[in-house]
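So this first bit is one chain, no partners, the form predicted on its own, shown in structure tokens.
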Amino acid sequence: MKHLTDPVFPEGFLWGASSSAWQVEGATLEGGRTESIIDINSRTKKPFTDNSIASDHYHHFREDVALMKECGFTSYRFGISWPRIIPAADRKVNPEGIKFYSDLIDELLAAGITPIPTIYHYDMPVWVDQKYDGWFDRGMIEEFEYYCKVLFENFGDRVKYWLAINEQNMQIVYGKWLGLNKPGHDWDKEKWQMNHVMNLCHAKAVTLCHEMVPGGKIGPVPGYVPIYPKSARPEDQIAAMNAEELTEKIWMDTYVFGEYSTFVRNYWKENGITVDIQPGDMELIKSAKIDFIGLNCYRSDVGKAPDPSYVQEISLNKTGNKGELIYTNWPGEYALDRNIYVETTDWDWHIDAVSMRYSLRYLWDHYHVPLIITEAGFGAHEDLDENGEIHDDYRIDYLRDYAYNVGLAIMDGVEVFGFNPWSFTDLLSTGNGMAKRYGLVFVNRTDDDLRDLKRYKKDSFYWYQRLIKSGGTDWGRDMSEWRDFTRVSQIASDIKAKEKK
């Protein structure tokens, strides 16, 4: 569809950016808090940093909340730390990690920022991991729904807006990188057990929201990545939509219709994977009814047929080192691969703006859902400059583009709520620590210098805060191009010339 003119956003659209508690937070072991298994997880991405102290936002939030309110804000995207709120297997509620996160609400709701919380963003408790072997369990279920009755009672007073489980279809898909896997257990086959698990406690969390929070809205998160067919061929599409059923569309359409597709019970019954689904799980899951959904979209990929010879689980590139990666080739299902029209970052993510529009349709025609972008951002290697300084302006490139083509969305007839791309400071990257930048402000420590962490406003700050200032119309250049879609075009050409070259 062309449009003719520059989107516009809706009235009240909430402006922000996102952050979890395990990648910004710090303080670990402050305030009554014990470990997580993300703590011990983002230890073993050496030589990356430990989430010890992190950017320290436990000690800095008044600061980076006065940052916000600076910005413009209206919302902010941040997580809880389970094991804040519970640190032990008595249950017994830590007053400091309510108060704190009571302080981190009341500060944000002063400066005019809506609170949005995610209850859970990969952070499970240590002891609760040991007391149920982690997702495996199902007696994680009244565990997860305890930890959300708490969370409703001491916030939900002022907390309207709830996120649920951050990116469970990718701990699913990266469980083993992300640490999830147990000894003893067959992931590629007990994976789904876990995810049902991890389905009946988003149930619960929907419907303990709606039960406990008066005018509560809750939603998931799923990491969303589109998946284009490589080429016309029919082999190639087919296994694009393998692909996308395989790494998102299963979790949404058990989000929103109550019930696994026959797709996946499908590919259960011929990989012989079985699936403890016990009386009362489905009525439980169909009758939690989601009332927005949080997009977290930083890319595309390109799927195409398999080489049936090989098996290749994705590589991922952990330097930031361009050509690292190593696409995924499942026989029989799909493979991905590199996408010549658009450019990456280092970590080799496509850079692909029309990838948010193209998702925001996507589910708002499968599914009629109301929509707020939770993440998406350009992750980089910085350091201040010689006047203290960074020069983002590939930052800046990739967050106009992106919140463009929301509003080009918006303008297709999506119902679009916020944008809250990531991240607000520099925090650890899953795997990547403080090599790999998003912020719009500068924490000034490396991987193995914890300097002054003194925050520094990026020039990407000063660009979001004019545009949210203008309320979405002061884009910073002419953006003409992108109604006719020149822009991706000019991408290719241009690629297209430097490979001939």
Ligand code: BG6
The other form holds:
Amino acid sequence: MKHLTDPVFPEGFLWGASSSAWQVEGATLEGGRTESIIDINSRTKKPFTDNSIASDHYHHFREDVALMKECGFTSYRFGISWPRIIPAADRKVNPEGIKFYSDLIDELLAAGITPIPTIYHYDMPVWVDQKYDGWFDRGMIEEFEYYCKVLFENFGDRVKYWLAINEQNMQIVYGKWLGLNKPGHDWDKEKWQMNHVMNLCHAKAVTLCHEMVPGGKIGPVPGYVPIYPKSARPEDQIAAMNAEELTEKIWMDTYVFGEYSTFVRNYWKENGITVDIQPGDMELIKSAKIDFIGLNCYRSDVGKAPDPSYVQEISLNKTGNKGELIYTNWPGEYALDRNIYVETTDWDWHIDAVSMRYSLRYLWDHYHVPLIITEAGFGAHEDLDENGEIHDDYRIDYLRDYAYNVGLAIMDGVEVFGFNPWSFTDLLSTGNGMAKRYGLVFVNRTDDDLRDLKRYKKDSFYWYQRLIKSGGTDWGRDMSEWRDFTRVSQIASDIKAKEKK
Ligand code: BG6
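For comparison with the form predicted on its own, produce the structure of the form predicted in complex with the named molecule.
Complete assembly follows, chain above in first position.
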């Protein structure tokens, strides 16, 4: 559909940003908090970065919320750290942990900002991990339910929007890299058991939220990377569909329809995978109706028919030097590839604002559930210039194009109620610490030097402030190229010119 005007965002649309506890808080052993599995992972696996200080949000949260208010935010997505709430196996609730999040929530509400917490964003307490062998054990279901109960009891009076488990799909797809595998487990087979336990935990969170939080709404947070077929070759189409199924669709189908699709059941059968599905499990999953989908969408990928002669697991770009990413080649299933029609970040992530519109349309068409953007963002190497400023035009371009494409999806008919890009302040990237920054606000530290942790507003902060103030109308430039496709053909013709040379 060609739209004749700039998008119109609905009344009450939530404009904000997002973060997670372990990437921003620091104070990992303060206020009664104990260690989480991602603390250990971040310390022991270079280039992960020690998160004991992170952006020191724990000590700066009032200042950070004041900056959000100055930017005009009406929402903020953040993570709650499980080991801050329940630090030990005696399951005693930590009053200091409750106080920290309670104060944060009150501060946000006083600033007119809707709090949107994530219940689980990779920081499982070490004691839980040890007790249950991580997500492999069904004991996790009751433990997670207990944690959710504590959150809903303490914050449900003030928090109405909840996010359950961050990027369950990515945890299963990239679980080895995130430290979820354990000695003695056959990851490629047993990860599906872990996934089933996570689905049951997710279902418990949804059910409890509806029971305990008056007017409470809850949704999953898939990491969504649409897969375009490389060509019109029919085999590329099927390979792209396989990639989409095995990296994201399986999860969405389970959340929304409460079933494991015939695709995944056949996949398990053919690969000798058994999942312990006990009586009552599927009834629980089916009965847990989500209210919305939190969409994390940074980029797209390209799928093509795999080369049957070799196996290649994806090897992520860990340095930020373009061209290091090695794409998956999985015989019989799919291969991924570079999309020459879009640019990439220094970490080889495709910069593709249309992928946002595409994902929103795809998810709305398939699942008919309202959506909120819970992540999208531009990771970059940055430091203050001689004037103490950051001129992040690339991030402004990225956020402007992505937000505009959210608007186009709304005009296409998709129900979207908020935009919360990653991230407000700089925080630790999962793969690259402070070397890969995402914030609208610079935090003055590097991976090796803590400096003074002072906050500096980047140019993107001011650009976003203007956009929010205008209710999503002041884009700072003519955006019609996104509506009439001239932007896309421009990039394609640049590439054709490059190819001719
Ligand atoms: C999302 C995660 O997948 O991507 C965040 O929910 C993460 O935790 C973000 O930080 C960006 O990825 P990265 O690896 O650049 O930090």
